[in-house]
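To begin, one chain is listed below as structure tokens, in the form predicted alone.
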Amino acid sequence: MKLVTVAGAPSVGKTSVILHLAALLAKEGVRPAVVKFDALSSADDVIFREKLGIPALVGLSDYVCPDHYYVSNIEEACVWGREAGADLLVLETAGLCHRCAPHIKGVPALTVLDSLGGVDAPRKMGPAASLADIIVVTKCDLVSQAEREVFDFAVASVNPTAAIVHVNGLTGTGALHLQRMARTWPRVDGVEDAVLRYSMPASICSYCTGERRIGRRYQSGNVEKLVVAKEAA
């Protein structure tokens, strides 16, 4: 079974182009299946099921950091994607923390950027685009051919290795290009002892246990506190 990791901030397209993705997969014979990880709600695996047929499923953290929850589950998302008969599984991340670091070692990576979100975008998200394997672009149907260049080059500066392909979400075009790179990623036999490319966001604290008030005397454990320069004061 082959394996993609897709990541990305919330409502840039991440589902949007899977689904783009997975319908041309499908229609040269091969099987996805997607798993959603997400943080307290999710329609994904109806929209999946329902447009494509294909095997679906949501993993909610609930109150559980989301990104430690999806790194927690992949060997069992795993196990459900071959008793679903995948020959290509997809682990979609929440994309709620822009600190997150869902790419794993030899497994293809995929990050998804919204062209409407800035030049900064690509910076601000972190090892989740400078380690992606491709970057994918979308909505440069909204901008002009200077700003999608100057978007272009901002990736290109965080990942001059990634490949950048523009996908438009609505329409699919761009898609066709990923199902050729998708012949390509190779099968795992599992993700057991694999290693992600960068380490987790870590924080055990006084709110990682429900405590919900707020001051100085309600926290405890691993807290960072902001520093004020004389300047800024």
Contents of the next structure:
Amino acid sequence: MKLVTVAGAPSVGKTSVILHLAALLAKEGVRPAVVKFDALSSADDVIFREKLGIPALVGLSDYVCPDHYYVSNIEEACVWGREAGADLLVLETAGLCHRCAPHIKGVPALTVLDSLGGVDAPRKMGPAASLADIIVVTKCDLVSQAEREVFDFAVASVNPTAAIVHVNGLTGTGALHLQRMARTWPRVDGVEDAVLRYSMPASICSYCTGERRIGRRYQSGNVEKLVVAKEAA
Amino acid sequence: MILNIPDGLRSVTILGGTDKFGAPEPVPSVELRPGDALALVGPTGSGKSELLSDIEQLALGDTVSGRHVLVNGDAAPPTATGLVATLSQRTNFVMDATVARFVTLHAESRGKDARALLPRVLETANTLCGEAVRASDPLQMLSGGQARALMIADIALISAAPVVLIDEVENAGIHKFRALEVLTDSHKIVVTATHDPVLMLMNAKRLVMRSGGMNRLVEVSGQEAECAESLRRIDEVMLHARERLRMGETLTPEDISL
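Form predicted in complex with the partner chain, following the form predicted alone:
Expanding to the full complex; the earlier chain stays at the top.
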């Protein structure tokens, strides 16, 4: 079974990109399956099953950090994918805080960016953008050629080695490039002992365990305070 | 990977596949060279956008049409990108910047001399539309015509892409003939999907699309060239009338005499 991780901020078009790629792969006889990791709710599994008739599963992290939840469940997702008969398992992540990246060494890593997000978007995405193998840029049909080229330049400046692919999430134009790349992706037999490309954040303070009140006396564990710079005033 | 053609683009060849019904396309191949302009014509649903998409994705027989798009006579690497610049009705500026800042950012991203390019881009843009685009104008304040004019001048002078695909950019209030000239003069291959008769005849060749297939390749005849000249005058009159009325002036029959 092949494996790919997909990251990106909410509403950039991760699911649309995966839908177009999965549809192309299914047409050439590859059986894709998708596990969507999210925080509170997601109907994406229904979309994958209804639109493409491919196996899809949703994992909701609820009160746990969605990225920690994702790492803790990659193996389980792979077991499910194999049992579902998948040739390619797509791990789609929630993409919330951009402190970390879900990408794994040795597993193809795809990050989706929205060209409407402005030229600072690639830098703001942190390790998810800088450590990806493929950066998919969406909504390119809405911006001028110049802005597309400036955006690609901004992507290349945070990740000089990534392949940049423009995909129109509505028409699917560009997904063909991903399909061609997917043919060269390696088989991954298991993810046990595999290593994340970037560390996950520490999250062991009172708020991690359900505290909602504001104030120093409710804060315990791993608490960092804002450092006020002189030039801030 | 960004497509790197060491000795430059010499040709793009479209090899026909099949139409919607699986029949071979009547036009087996179309070859385009730098400076060539091709119009795609046909009713909605005839396959114009699909052909543009095949060119953009450098089809290797792996799209619905089964077409192949060759670069300098050979299949491009499967993941090559960067060959094509696109311009459509939906294209907008989303950046919050002045014209000068925008041109500078683009030029710098391409490793080009922004200070030398800015006046050239402005000068070219201002041959395409009635109202002058100024360096200090915010992009978001430009009219539709000014924005299109700036986009075309920018693609011609700064963009690296040797092929320009234009999808349905019509009636934007720009000098269409001049716009096409600006692009072909900078040795781009320009493919325009259009329903506008003036735009169709401005291209030396037009490809008639039908049922998803390349149906007929038509060269502009001597008679059509004369028609093009008349239509061009009508178009200029429309543009002139539009600019006068927009500027608060009045029109007389003499103003719009052909």
